[in-house]
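A single chain comes next, written as structure tokens; it is the form predicted on its own.
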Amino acid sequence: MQPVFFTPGPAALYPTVQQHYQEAFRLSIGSISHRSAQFRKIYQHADEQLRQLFNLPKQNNAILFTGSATEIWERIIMNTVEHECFHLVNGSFSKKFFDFAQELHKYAHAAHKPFGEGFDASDVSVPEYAELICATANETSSGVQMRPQEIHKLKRANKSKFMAVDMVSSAPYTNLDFTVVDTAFFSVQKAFGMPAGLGVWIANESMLEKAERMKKHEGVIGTYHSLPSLWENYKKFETPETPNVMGIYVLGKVAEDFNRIGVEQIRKETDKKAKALYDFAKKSDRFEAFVENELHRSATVVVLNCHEAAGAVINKVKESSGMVVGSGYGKMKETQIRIANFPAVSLEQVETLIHTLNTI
């Protein structure tokens, strides 16, 4: 029996991914030149499908490909921050984004919340000279979300500053308005249900203009993966280097699958599955939701406190049902489980997992 993965990344493969890779092998996609007309069509198809999925404006932004979302942290900081940036830190991944800025010798400010607590726009006071605000739509480590309306409010209150949104473990669930936010990014091994090795970066022209000014005056904003270099190649649906061609091909196909279902339907299904998991935790005497504020509870990564060793829970679930849930992150490894609620897992599978947790 094939295991069912509820791990938050790498996560369960989306049901159509295998057939898309098989088709890619049949077409010898892995051997084509990234300067070929065939590749340009692959890139264009992925671009078109992602634009539809995220309701992107037809102009003023680009969809760029990197090796990972982690790389995009570095690219954003190097290409948009001359001196100061500001980070909303409430978990391990939002802190790493902040740490990157410090390592790149930027004056990095941060607002901190305890692990498991979220941000609303009213909580946040942005430093006057910060050029970039970094928010995390879904903190994978703790299961905390920042609601899109709060992200939009924060940007509208700070129109002169760039707003960057990490949506690694929530895209395409998080419904961002890309006429408001400047940039967002994700990697494909989570909600898109693909093997790791591809980062997706959505950036607007205002960021490009800033990067070009910085390149002229500051010098180093990156080499082959600077924003100007990526954008210049994007205009031809090419990349600066040989990219993960098969990954881009499959991403375009998965995005097409998502569009066929409809992103609103995916969001409704995600909410329904999340409600089932949180309702279970509320009634259980062995598990409880870690995030206390319901408005800040993630719909895509559900974190539960365990009243017994989390490792034992994970092993029992796998032995009895073949399902694999994630462990808590870092210091929470022995006390929490994390359940990824991505499009690859169905409501029926979530209900089976709930039954298993009730009976082990």
Contents of the next structure:
2 protein chains.
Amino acid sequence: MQPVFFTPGPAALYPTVQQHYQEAFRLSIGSISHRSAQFRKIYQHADEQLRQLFNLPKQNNAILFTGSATEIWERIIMNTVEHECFHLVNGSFSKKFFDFAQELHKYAHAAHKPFGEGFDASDVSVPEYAELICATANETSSGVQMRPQEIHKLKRANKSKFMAVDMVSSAPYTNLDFTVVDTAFFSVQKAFGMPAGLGVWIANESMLEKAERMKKHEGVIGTYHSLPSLWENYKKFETPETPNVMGIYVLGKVAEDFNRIGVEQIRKETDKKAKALYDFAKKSDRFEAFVENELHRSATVVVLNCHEAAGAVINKVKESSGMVVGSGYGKMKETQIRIANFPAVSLEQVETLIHTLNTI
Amino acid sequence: MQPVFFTPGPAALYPTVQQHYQEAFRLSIGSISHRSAQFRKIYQHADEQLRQLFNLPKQNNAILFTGSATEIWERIIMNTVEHECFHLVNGSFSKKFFDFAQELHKYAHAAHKPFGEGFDASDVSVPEYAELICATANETSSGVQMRPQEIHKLKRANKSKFMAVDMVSSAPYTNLDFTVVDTAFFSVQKAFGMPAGLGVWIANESMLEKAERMKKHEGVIGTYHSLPSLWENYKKFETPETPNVMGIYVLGKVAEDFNRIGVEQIRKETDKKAKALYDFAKKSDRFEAFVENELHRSATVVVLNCHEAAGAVINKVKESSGMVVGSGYGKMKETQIRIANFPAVSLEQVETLIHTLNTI
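Structure of the form predicted together with a further copy of the same chain (previous: the form predicted on its own):
Full complex below, order starting with the chain above.
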């Protein structure tokens, strides 16, 4: 029997994914031209399904594909920041986004919070000349969320600045208002339960205009994956390079599966499973929720402190139930476990995991 | 029945590819961590098989993974060119490589040849201050090759400059000497017969040193996919971001399949199939080889002028045999067809195609 993955990414495959790949092989989707009408229909289908899932405004935005969400950190900074940006840093991934800005020689400001703590809008004072604010809806390393209403509040208080939201490990759970935020992004190997190798970038037209202006003023905004290049191709549902065609096909199918269930239903189920996990931790005398402030606790990546060696817990769970939970990130490897709560795992599987954690 | 693709990329899947994907699903390779020993073994296996296939020197080089070969154009220029580079341009793809250098604000020189013509070392005078020479082993748009001995000669005459070889649609046919050239790259949806979404970049240590020097001197060399970042991760067979793990697994398996046949045997079969196609064109009064100079004719992408409308030829071939040949590139769409001659198609299939072209 194949193990059940509760790892926060790569994660459990969504139950329909393998069958969508089989269908893709049957339809020769690995061989079709990325300049064909057949490919354009695949892109358009993914676009339509993702628009429904994320409740995107009909106009003035685009859904673009890259190799990874990591790539999108780089592309956002290159395409929207002439001089200064501002990052909310409270874990390893929000820190990397900040590091990228420095490596690209931008004047990068940051507000820092300790690992395990989260941001509210009222905590944050945005530097006057920052052109871009970078928030992380879900810090995969620490299991901390920034609530959508706080992200929206921050943007509304800084209307002239771009608001970018890393929703890598929380899309489509994070209910963003895309009439407010300018850009958000994720990768498919988290909550969409797909094999890795595809990043999804939602961006609006104001960003495109900024990128075009920077280019005109002799700025270096990249080449094939600059925002103007991606967008120009997007208008005809194409990509600048030969993309991960199968991945785009399967993403459209998984988004369609999600829409059939309904994103509100997926959010409810996610909340229910998260509640079960946090309730278990509250009652347990061997585990406890790492994130103290309940409003900052992630629903999609639950991080628990272990009173025994975390590595031993992971091994015992694997041996007794075939379930794989994630290790703590970086320095937390010895003391924490991370449990991904994505649509691919059912409430029954979460209950089995809880039972296992209770009995090992 | 599934069509047989003679398109130059995406192309026919290699016969073992679907089964390697199935095995990958069975082994949960879409869910494993890219920081696990299991992933490092997958990367190492691909590395070993590709090293054998390309006869790489044991030391001082690395095999790195990106989202596409298009990405590698950008990364090479950002990581090795401080000021000036030089491009051999004789078709749409070599032109794009040149365009990228300009978009990245490098002082880019080029030698131009008309579409359908090729370069020999003696044609070329390299600008004194060029730091990088960019050659295209196989111009996919026009079916023109630059022979390895000419590439080697050019590098030997310009030892202080880096030599980069685009072998996108000819690897592993092009027999490069990696003690001579500095870097070469390809993508998996061509001769390796895989679904797109993975670029393969072979680079040597002199390039790494240059990139590190540029970074130290305040140059912008990119972030996660800068050469130093990729290389640092490569040392432990990891990648900076979550990569296309399944693609890397399947690539290692296909390279192993190729090694079982032997690269010399693959080259011989490629030559035999290419000869059959060019011999057919020579005898035909309805088709003729586009590339006049036989020494510049590509073995892997055969471009033919059609005396009737090329679109009609493509449709007739599809209808009568279920085979899909590629259209001419860009302006040549109406007058040319392109026939990919990759390992995925057998001599029998090539003969069937020739028979079909003769009888439609």
